[in-house]
Structures are given as C-alpha cells and as structure tokens.
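Consider the single chain below, provided in structure tokens and representing the form predicted on its own.
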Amino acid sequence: MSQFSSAFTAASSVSLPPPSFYVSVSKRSFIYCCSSPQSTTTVVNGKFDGKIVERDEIRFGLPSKGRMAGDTLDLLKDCQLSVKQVNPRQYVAQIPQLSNVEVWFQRPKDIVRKLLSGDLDLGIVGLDTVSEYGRGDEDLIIVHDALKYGDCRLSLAIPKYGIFENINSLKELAQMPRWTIDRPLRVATGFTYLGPKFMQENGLKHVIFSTADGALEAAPAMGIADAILDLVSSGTTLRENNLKEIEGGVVLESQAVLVASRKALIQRKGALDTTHEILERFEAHLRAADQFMITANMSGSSAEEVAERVLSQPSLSGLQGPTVSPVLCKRDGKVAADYYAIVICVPKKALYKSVQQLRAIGGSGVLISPLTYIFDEETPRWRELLSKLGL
C-alpha cells in the first residue's frame, strides 16, 4: 500500500479518473487502466452467452451525429442504399432495398458495445472506436476496413517547449530520466484500453492515464498532463496549441469500416446474405469512385493492330486491357470497319495523362464517364469474411 500512497500522492494534480478505472501498481510500473463492465443483459458469469435474442429484423447501428453521421449517410446514398428517416428526432430508420433492416442511430462507442450485447447486428464506427471499446474481442469482425472516410489517427503529442523541446521520438520520451514511479509520465486521454496497451508494448513504464474534461490540447499547458493520446486529423489544433506529434508515437491508423457480431452473422436468420449484399454494394462503389471510363475512336487496320498501340501506353491498360470494338459505317455501298472504339477505365488521378496519350496515338472523340459501381466476380472481402466465419 505504501507504493501505491506514494505514487497517488505525486499525481494528485492529475484528474481522478471515474469508478470504473482500475489501478495496477507494480514496483516498475503505474498504469491506469479502464474496466468497462459489459451489459447485464446478456452476461453470464462475466461473459457472453453464445446465443442471440431472437428477432425477424437485421439491426444496423449507424452514428448518430457529426461528420461520420453525415459521411456515413451519404456513402449509403451513393450505394443506392438511402435511408428513409421519417422523424429526424427518432432513432430508428429504415432502408427500403433492405426490407429486413432496420437502421437504428447511436452513439459510435454504443454501437460497438451494443454488437457485443447482440443488440445490432451490423454497424459502421471508425476503427479507433472499435478498438478501443471492443478491446479484441473475438466476437467482433471487421467486414470491410477501408470505407474511405473519417480519416484520422490516434497519436501521442507532447509540448514543442521545455523539457521536451528536444524529444522527437517515442524512444527518447520513454528514456528521459525523470519518469519513476513517484513522478510517472502523466497523459490525458479518452483512450483507456488503447492508450495503457500502447505504453506497456512499447516500454514505457512508469505511466500515469486521466480523463480531461474539455479539449485535451489544454492540459499539458495547464500542468495537469504531459502529455496527450488523442486523435489526429490534420495537425492543425496541435500545432495551434504548441504541441508536435513524435516518431513513433501513432497508436492506430483509423477511418470507417464496416463491422458485424460474429453470432449474428452465423445464427441471425438473413444477416449473413445482408451483410453479403451491402458488402458488395461498399466495394463495387468504392472501387468505381477512383475510376473514370474512357471511350474514344482510333482508325487502324484491326482490332489487334489497335490494342498493340494502345497498350504501348503505360496509362492505357485499363482494369483487364482494352475493349476494342469496330465502329461499321457504310461505304460505296458497303460495310467497312476504318475505325475502332476503344473503351478502358482510367484512375482519376491518371486522367489527363491518359487522354494525353490516348491523343499521340490517333484517338479522337474522347469521352469520359464517371463509374457508378464496379463489381468484380467475387469480392475478395467476403472470401475473407467466410473464412473468418470458417465457412
């Protein structure tokens, strides 16, 4: 008890965190970690039960505010996929092509947690959100990882001034001297699994964690921490506040995925083949969004001779090569083939350069269409995710 008196008394100036925090004191180490009790509901013995309540309809959590809320929405949208809310102020929603779901809206953290009670059966939450509150849980998998909004990353920030002025790396913060066990490295975060897990792997071992209330950005300036675990977008609202991101010291990439109870896809009538559905809408449209198609003329002598000249052109191999199709017109009262339409999809941000190329060698009458979807054989997201299920 002495330890722990003594290690208390040197962080008294940090904020206590709430009842749900658990202290582990070693001789080495300090280390707040969080223990968040799952729902009564559906625990037994400090477990899950492997069973799922029983219900007709597919429960898919969605955020309910900010700009994931919007983002989400809108993906959604663009996958033909809209959801038809009647009341802004009600939570619960539907999406018409998916007569068997029902959309309800909650808070992201709610969302993982309410995978883990089976009370939804699908959900999108930023990665960060899911590994913080779902902490490796097995039940949880990750459908698709890569929706390709809400970007950020969870990263530690310490002060560009005073005694680490000079610190640039997580190795050197973690080999400064002055952290002991009576003067731990103190860091304010919302990050209570995620932020004590990234210390211990990497080393550093006298570490104290506490909540802020209000923008983390102040509590190092304030002298309530030394530093911050938050997470990242830009940079911008560090740098304002005089603090620097050091090598190392990214917890976790994050941005949107696409996330289901394991349970309920093997035991939940109809979710597997509705999670197969929209997984295949996500990819068949994100792939296209990066896409745009190419049609254009060329003359030549064969389809052949035309496609060796196309794909001369490093930027005009499109997805599988080139479609090459003959344009016939009537001649002296003949059909005769002098031009080829050439069709390829391009990558957006190769755009110009390929119609620039497309140009040297004989193409007129360029057009180009955005793609709307794209859909392969099979996705290679969902062999996963039956392999995953060991189906």
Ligand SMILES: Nc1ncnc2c1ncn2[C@@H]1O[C@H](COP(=O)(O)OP(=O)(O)OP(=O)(O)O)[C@@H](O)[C@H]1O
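Residue numbers count along the first chain shown, from 1. Just so it is clear, the model here is predicted, and its values are computed rather than measured. If you superpose the two forms and keep the largest set of C-alpha atoms that fall within 1.5 Å, you have the rigid core. Compared with the form predicted in complex with the named molecule:
Core-superposed comparison between these two forms: the Cα of Lys349 travels less than 2 Å. Superposition on the rigid core between these two forms places the CA atom of Asp332 2 Å or more away from its counterpart.
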Given for the second form:
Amino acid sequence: MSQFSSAFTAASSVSLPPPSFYVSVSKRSFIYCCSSPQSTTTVVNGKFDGKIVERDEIRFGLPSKGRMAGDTLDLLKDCQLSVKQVNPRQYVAQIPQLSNVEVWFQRPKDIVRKLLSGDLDLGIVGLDTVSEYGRGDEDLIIVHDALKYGDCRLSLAIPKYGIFENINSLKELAQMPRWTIDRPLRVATGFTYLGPKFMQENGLKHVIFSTADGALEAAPAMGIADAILDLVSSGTTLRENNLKEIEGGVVLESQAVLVASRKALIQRKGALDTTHEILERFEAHLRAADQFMITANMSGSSAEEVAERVLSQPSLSGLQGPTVSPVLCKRDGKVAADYYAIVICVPKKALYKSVQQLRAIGGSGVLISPLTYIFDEETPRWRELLSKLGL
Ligand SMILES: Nc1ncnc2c1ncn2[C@@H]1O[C@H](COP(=O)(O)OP(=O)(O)OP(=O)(O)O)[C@@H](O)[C@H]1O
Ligand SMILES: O=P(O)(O)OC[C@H]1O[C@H](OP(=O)(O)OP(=O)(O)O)[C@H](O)[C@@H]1O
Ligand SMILES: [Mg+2]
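Next up, can you give the form predicted in complex with the named molecule of this protein, since the form predicted on its own came first?
All chains and molecules follow, beginning with the one already shown.
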C-alpha cells in the first residue's frame, strides 16, 4: 500500500469532523492535519460493529432541510406514503401507510453517518453524500439508485482565465509542470474523502486540499485555491464565477437514492419487507411518471390484423404489445366489430411521434391519459438487493 493510501485509510478511521486539510506531496510524503484534535475514540468512522440494537420500529432518515427535503416528501406523497409531521421543527414523524416505520428528519450527511452507526435503517439522500460519508462501507446498500431528482455531478473546475486559459482536460491539468512538492495544485472542496481518492486514482501527485462549507466558487478568485471540486447542476454558479469544468473532471454523477443498512435489512424484523414495499411503490410510480397511456380507435378486419399494424410502428409497441379490444355495434340487426380500441403505453417524450404513427396506420379518436403507477412483475432491483444480501 502506498503512503498515500495508508495515510488515507488513517484519515478515514476517525469519526470526528472530516479533516480540514489533506496534503499529498508525491508518493514520498502525505501530511494529514485535522481541524479538531484527534481525540481518543472507540467509534471507527461512526460505525459500531456487531449486532444491531433491538427496537421494534424501522427508522427511515429523510433530509431535514435543503434542496432534497421538499422533493423527498413529494416523492413519498406521490407513492401514497405521505409523511405526517406535526410541525416543521419536530424531527420525528410517521407514515400512516407504514405502521412500523418511524421517520427521522436529519441533515443528509447525518443520515449516512446514522445508517453506519445503526441509528437509522433506511434513508434517502444524494449519491454524492452516500459516497462521501459512506466511504465505501459495505454495510451501506443502495436499494434504488435513481429516484429522479437531486440531479447533479461532483466535478472539478478551474478558472477560465490566466494560466488555465488553455487547459481543458484533467490530463492537461495534471501535465502542467508548475505543480511540484513545494507548490502543489490547491483544490478547495467539501468532499475531503472523494477528492483525494479521485486525484490519486487519476495519477495527480502534487495536490493539496482545503475545505469550506459553501461558496467554494469564490476560492480561486480569492487566491485561496487553484481549482474547486464541488457539486454542479445548472452550471450557473461556475459560470458566474468565471470557472469551467474540464474533460475527465467529473468524479461522480449523482441523484437521490434509497439507501439501507445491510445489517438492519438482515437482522431487523420487518426491515426487509418494509424496504420491499417502499421499493415497489417507488418503482411503480417512477415507471409510470415518464409514460402516457394512449387509447385510440382503429378500423380493421380482426384484432390480429390491427395488432399487426400497430406493431409495425416502432413507437407503438407498448409495455408488452398493444391491448386490442373490439368496439361492438349493431349493424343490420347483427352485432359486429368494425372498429377496435387499442391501449398502449408510450414514453412521454415519444408522445407526438406516437400520435403521428397511430394516425398513419388509421388511428382516430386518440385519447391520452397520465399514468399513476405501473406495477410490473417483480422488479430487477429487488432481485439485485436479495443477491447483494446473499439471500
Ligand atoms: N446544485 C446543487 N448543489 C448542491 N447539491 C445539489 C445540487 N443539486 C442537487 N443537489 C443534491 O442535494 C443535496 C443536498 O444539497 P443541499 O445544498 O441542499 O444541502 P447541503 O449542501 O448538504 O447542505 P448545506 O448547503 O446547507 O450545507 C446534495 O448532496 C446533492 O445530492
Ligand atoms: O450548478 P448550479 O445550479 O449553479 O449549482 C451549484 C451550486 O449549488 C450548490 O451550492 P448551494 O446552493 O447548496 O450553496 P452552498 O454552497 O451554500 O452549499 C453547490 O455547492 C454549488 O455552489
Ligand atoms: Mg449546499
């Protein structure tokens, strides 16, 4: 193990606040300083080994504030899992549909820490937060990796001006001869675990990290740092501060995820069943959210002939092929089917193309309805979870 990684492991074994400074100076030296003294501690990385603490309820951690909080409550509400909170300053709440679940509102990073320490069983946070504060701990299991909000990326950015004017990739940045043991590349970041790990994996040797809690984009212009490693979503903050992302500089693509403690899923009574229910509801809602249901009438000689025509169109195959039903009417005293009603689901973004294709094959009276849930057969994510748990 190189000095870099052994020092790194040492850094990851303290539970107290993250180090304010990591200094990597080539393979020969790696200095690690901490903003608070490294007091003696019996907790390693906020983690207790051994058996879980007995309790009856499943504890579900949700973001108490910030941009994840509202969207998380909206997702749960859309899945008929509304959270009942007596008032916004009360940190415990209930989900009436899940009687064995206790919701605890926490800061995202504390949700991850508490999953590791066994104080929470399930949580919703950004993948960036799981990766930074979870530090690859095997007890954390991502149950759903794409809840479709909180999209952002953890990305390295440098000034557009000065010595960086013609630097557009990580490779070019690494090859700048000016970074030396005595004058390393200075990176400001709140991601003091992922940052050094990424630099090491990408072979950047002379790098020094400093940390701050926000407004990192100011650091280069203030002369405090050469580069920053921070979350980017719209890119506005970078642009407004004359900074640019570089090719190869994305550490992580992130969105909201459902994460669980492996130990809780295996050992805590009811935890796995509850997780299954939450997962199924999330999947059903998220699958439905980007689909429309289309109903249309088609003239035709038989259901099969209509189905042939529908299936000949690439945008109309639906979830498992079209549902075709005869529209029965009385003609010359006899019940007959001149028309067939078809029902298909199409991706929202393919809506207009689908309508055009339907018309082209003789569809009329096209009705479009939103879908609320699609419960398919067992979700692949559930099978994946069971296999990760060795069940
Ligand atoms: N533009 C963005 N900037 C930061 N986080 C974002 C962005 N877009 C989505 N997110 C997600 O939202 C999560 C919470 O970010 P938020 O800024 O609300 O809280 P925080 O940064 O943890 O706390 P605070 O900013 O109050 O210190 C992030 O971890 C990330 O997953
Ligand atoms: O690409 P953009 O859409 O501009 O978003 C990126 C900015 O948003 C976050 O800051 P936040 O608003 O959370 O403020 P903070 O720095 O105080 O955490 C992040 O740290 C960036 O500064
Ligand atoms: Mg923030």
